[in-house]
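As a starting point, one isolated chain is supplied in structure tokens, in the form predicted alone.
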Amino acid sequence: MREQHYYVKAGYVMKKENQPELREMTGAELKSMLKSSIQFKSLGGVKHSGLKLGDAELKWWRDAKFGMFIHWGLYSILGRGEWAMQNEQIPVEEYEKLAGEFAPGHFDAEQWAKLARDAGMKYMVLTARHHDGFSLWDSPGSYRGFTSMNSAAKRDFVDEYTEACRGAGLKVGLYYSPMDWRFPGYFKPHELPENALLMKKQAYDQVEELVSRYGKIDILWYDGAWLAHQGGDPDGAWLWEPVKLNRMVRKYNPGTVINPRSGWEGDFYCDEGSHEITGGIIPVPWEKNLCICSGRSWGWIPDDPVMLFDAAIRMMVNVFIRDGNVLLNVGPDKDGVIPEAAAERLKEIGEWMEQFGESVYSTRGGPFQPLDHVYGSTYAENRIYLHILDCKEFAKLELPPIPQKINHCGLLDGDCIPFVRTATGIKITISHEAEKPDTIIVLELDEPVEFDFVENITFTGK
């Protein structure tokens, strides 16, 4: 796609010709630019155009929007989190012990992916392998072999979860964390080179197996290749050789959307945790991760709160109206049941992206810029799809001009709304007398939008 350069003016973004060649920009940079919360994963990885993938390669991902993150493994046994070996310096060969315990009575990945697909969700990413090194399938080339082959369970895990999620029709997402706290070699990769090297030859081994065996993988989700819990994914890099590693991936899936977590700038950027997401629309591929539940933990915890569903709507609406994907989190329990809680919210998400699902996939953010707490926007072909998450806000407020003109103003499920063209914009009539988490307004025009972003920034972890 061309270079293209845009300010913002007025409320909306704006095409700026004959500038110059756009650079690298500092994650404060983006900040400032923005004004926004994002705190971007893994900013100043390696560099190498040939491994990103294109506009079309990647357009699939973008118009899916939404997606299911799935932690589960053997720390889904003491129901304490993701972390409970690490946190609570649990032994190795005491922790390898869990594995006897594995066996999950109820683990139906079609149920999962059912589950998914109700929900609205497009794809799936399932955490084949977390920092702990234990491993979801039948791998070789795991050291000591610490894999649910080798548990009571005797399952390859990933086997019949690509198959689910195929069978569901939703593309299919593995999480590899390269790291693996059982090698001293993680902790002290200087001291003990030989040992370090032996952790990196296991996830080469292993992320070819994932790649190669299991059919396409449509995204590779990479966490952990920092090394001895200091700095960032790329400060490993020297290390992991992130480049080469992912060439790899590239020669037996290359199309496999890659995040940028292993150390390699990625595909798409990742923002991580419960925090809101404001300001300006994300000039770049993203994502948005977090968790249906309180956010203390991505695996399973008793007892866990689930957020409230106005909440939830409001988190993803401000995503999506920003140019983003959602990758919402559930932790199953030992037994492979994802708590019914929620369940239930999935189920009721999944009814809102049904009535409301047409603004949204397939869709681009703007071409207004969001106004925190109140609006924004996303849009296809001809049509825009006002977000008021404020209608009593929203109605003191004029819209910027657009060129084009408007043929019909109505809710997206209900009766026409007046409006009047100004001089300076766009006046429309609400009602806020019934709020809603997200009210939405469709602007049918007599023309497309035009509206781009620029996608070929960069943005340094400084």
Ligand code: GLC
Second form
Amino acid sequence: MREQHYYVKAGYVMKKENQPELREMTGAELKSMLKSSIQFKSLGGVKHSGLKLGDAELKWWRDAKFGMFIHWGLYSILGRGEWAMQNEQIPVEEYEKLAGEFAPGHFDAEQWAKLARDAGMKYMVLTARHHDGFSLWDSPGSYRGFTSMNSAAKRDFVDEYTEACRGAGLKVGLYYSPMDWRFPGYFKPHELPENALLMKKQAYDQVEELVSRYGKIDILWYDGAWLAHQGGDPDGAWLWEPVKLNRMVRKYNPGTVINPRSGWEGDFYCDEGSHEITGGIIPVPWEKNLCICSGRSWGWIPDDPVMLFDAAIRMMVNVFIRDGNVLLNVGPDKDGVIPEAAAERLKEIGEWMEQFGESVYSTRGGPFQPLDHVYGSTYAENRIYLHILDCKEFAKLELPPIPQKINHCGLLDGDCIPFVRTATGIKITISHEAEKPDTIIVLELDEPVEFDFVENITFTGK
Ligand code: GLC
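Structure of the form predicted in complex with the ligand, given the form predicted alone:
Following is the full complex, with the preceding chain placed first.
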């Protein structure tokens, strides 16, 4: 074992001093410290040390790196996004009638799971219930029985989905929105407390159903614990009592990885949307969720353009080199079919993951700090993977020094590459003819990379 520890600051690997005290900061401070474009959601959630998973319990999720997000529900019939009910102020009674049309002729959870696997994903997260209140399972706790069991389909899709995930060797994730637009108490929790409490009861009953009836739930992905569309998720904590809610989850499923959007701080942090990720390595477990399509909507809309392959890979790599996971969303249509163009793109991504996955799965971001738009790195044991986004600029650089000996330097998919160690760092000679979204060079070291964050962060708020 090496005695010394190293950390990276401003692009340089440095010897680690004493681990500082737990540092409280806002998301804005973190952004500015890392010069980052991250936009963490729901910071400042209620803290409860007993609820948070330890490093060992979170390891599988951090190793998995890549998952499929699925937004699918009644709104997929309308094709105007999952917010159609609210945006268009569709009256509850009218919206509820859509259940009579919900008969997805081509729903096949095994096909979804197969596509996720083909894309190189390791987990899935399905919107078991979005803000419109429609539940994709046989839910006794659903207010007014607004469920897929009582729809034209008469099916429990969560049951089929959870089985399919497990059958495909994927971890099972469920998205659940505590809030529900059908409750006037959501919009006026102080004026209509009884109605708000009815909504809360529904959330507790339904979360209990989800975590107790479908075997092990690996990920619980909340969204929408704010109230009256004001503030963030932690602002609704007085109503939801998220510690109590998640204690119940832990009772059934002690190892469930829980996101921060219930008002409790959660096991990891979320950056949402299609914006590019820049800046330093993020020293907390985090996930970027975004759409494979335009991002105008998470639920299906017709002819939504799909991200270009190169853009998708660069987006993902920009997350991996900053130590994050990617949760990539698709919106199946009302029949349960994932649009062909999105499916094709996912398969292309899968081919890339198949070829280069060694530089992604089970790696961590580092030890070199990313240089925006030029390169960054991931590592596992005694290998460093340089992900080069701009070969021309990279060729001008010298990498910071590392303490280990470099036994080999070469393209992950090919030849050896010449390098020299100078007094100040490492100079790698690469040709910049190859136009790839990500050129990967592997450095094989004589000893494992030891990279540890000095920052030990907890968030106080925005
Ligand atoms: C936003 C959207 C919501 C979607 C979620 C996914 O919160 O409002 O509809 O489900 O992002 O992260």
